[in-house]
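Only one chain is shown below, in structure tokens, and it's the form predicted alone.
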Amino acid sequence: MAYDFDKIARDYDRMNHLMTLDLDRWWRRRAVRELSTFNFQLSTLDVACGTGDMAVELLKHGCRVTGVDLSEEMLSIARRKNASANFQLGNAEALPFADGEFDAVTCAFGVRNFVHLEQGLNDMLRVLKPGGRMVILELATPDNIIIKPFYNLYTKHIIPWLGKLVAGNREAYTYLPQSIERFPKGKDFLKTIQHSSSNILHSAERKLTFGVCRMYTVVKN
């Protein structure tokens, strides 16, 4: 069952940028230059959006922004940032979207937290255009032997206790690294995007930051 984000929302950007070393922005400017083969007047759906970090991304390149996400305190964050975005309650499962409606679809750091992950990629991939591309970020343990014992040392010890002092939750940032463990990464998860959807015609994944983060790019046929 996925984190109740309600919870954290008020500290949620501020515990990211301190617990990425602020690299969490860079990956998501990495991921919006992913489209940078379209023209950038797109119009765009941005799933689990959360506070809106992506949101603000998009909108530099002048994309047309519409967020949705289950958590209504992390949504009124993102309102208070984004004016200029469509900001909704919304359930990655089941998009209140027609099909084809979105140019483009990006998600960052939320699909490890689908309840039905398959489920999910398919609804995302049937509200974008044939043609149109999904952009994913999401992080990973590292494959590196030598880079791998210093991150479980860090999300597993060292997060947890910022959490406990940043945010005065300890749970939730316990439950960061067990569930980024569990979640299936690299070529595991382009079978699972795969599996997701007859209507593909290219995935691909790119290692951000010796791994610690993958973006997952997805052409609809």
Ligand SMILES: C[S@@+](CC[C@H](N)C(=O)[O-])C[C@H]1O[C@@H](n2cnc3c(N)ncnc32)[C@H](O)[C@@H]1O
Given for the second form:
Amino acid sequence: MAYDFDKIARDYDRMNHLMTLDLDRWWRRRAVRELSTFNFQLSTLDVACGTGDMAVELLKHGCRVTGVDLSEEMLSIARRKNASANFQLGNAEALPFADGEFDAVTCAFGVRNFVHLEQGLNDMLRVLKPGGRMVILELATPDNIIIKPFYNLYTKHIIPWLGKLVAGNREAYTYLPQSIERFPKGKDFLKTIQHSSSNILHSAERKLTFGVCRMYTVVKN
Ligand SMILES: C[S@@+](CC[C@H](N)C(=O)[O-])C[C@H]1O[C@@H](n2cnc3c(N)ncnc32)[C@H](O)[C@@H]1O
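The structure above corresponds to the form predicted alone; please provide the structure of the form predicted in complex with the named molecule.
To see the whole picture, the full complex is given below, headed by that same chain.
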């Protein structure tokens, strides 16, 4: 069953910016740059859009934005933040859009929460135009043996403590590092992407901030 983000929507942005030391904004900006290198005025679908922070960045680059998410509470915050984007309730695993409807698809910190990961990836690629680009951001454990102990201390102890202090919810922020650890990263996630669809021309990974965040770029053929 999918994690219920309605429960943490109110404090989501504050916690996000605090626990990533505002790096989350930079990671989303970096992802949007990956799209805007090859086009402008893109019609873009942001999957698992949450409170709409990716939409903020996409709109700054002149994209037309549709956002979908399972959580009505997250969507209502996204709508307040981005009047010119279109946000709707929807499941990434059965998107309510036609084949090839979008020039670009983005998904920031969403795929880790899908119940059927390959199905979600397949549907995101289905609604992308041939030649279009999909950019996925996801958190990961770093590989560097010097960074790893600090990362473990921070994610397993400090983040759950911050979650209790700021959002009154230790449980949600204990689930976070656990779900990051369980999720495939790097070559393993690229393999999952390749398995999910036969319409992939190219896929690549870029490590951001010592690999704590990974950016996956996929081009549809
Ligand atoms: C960690 S938040 C990320 C939100 C936002 N993209 C961001 O950059 O902050 C994960 C979001 O994924 C949504 N989500 C999880 N599974 C989903 C699915 N199958 N379809 C659509 N949204 C989903 C949740 O409701 C939640 O808003």
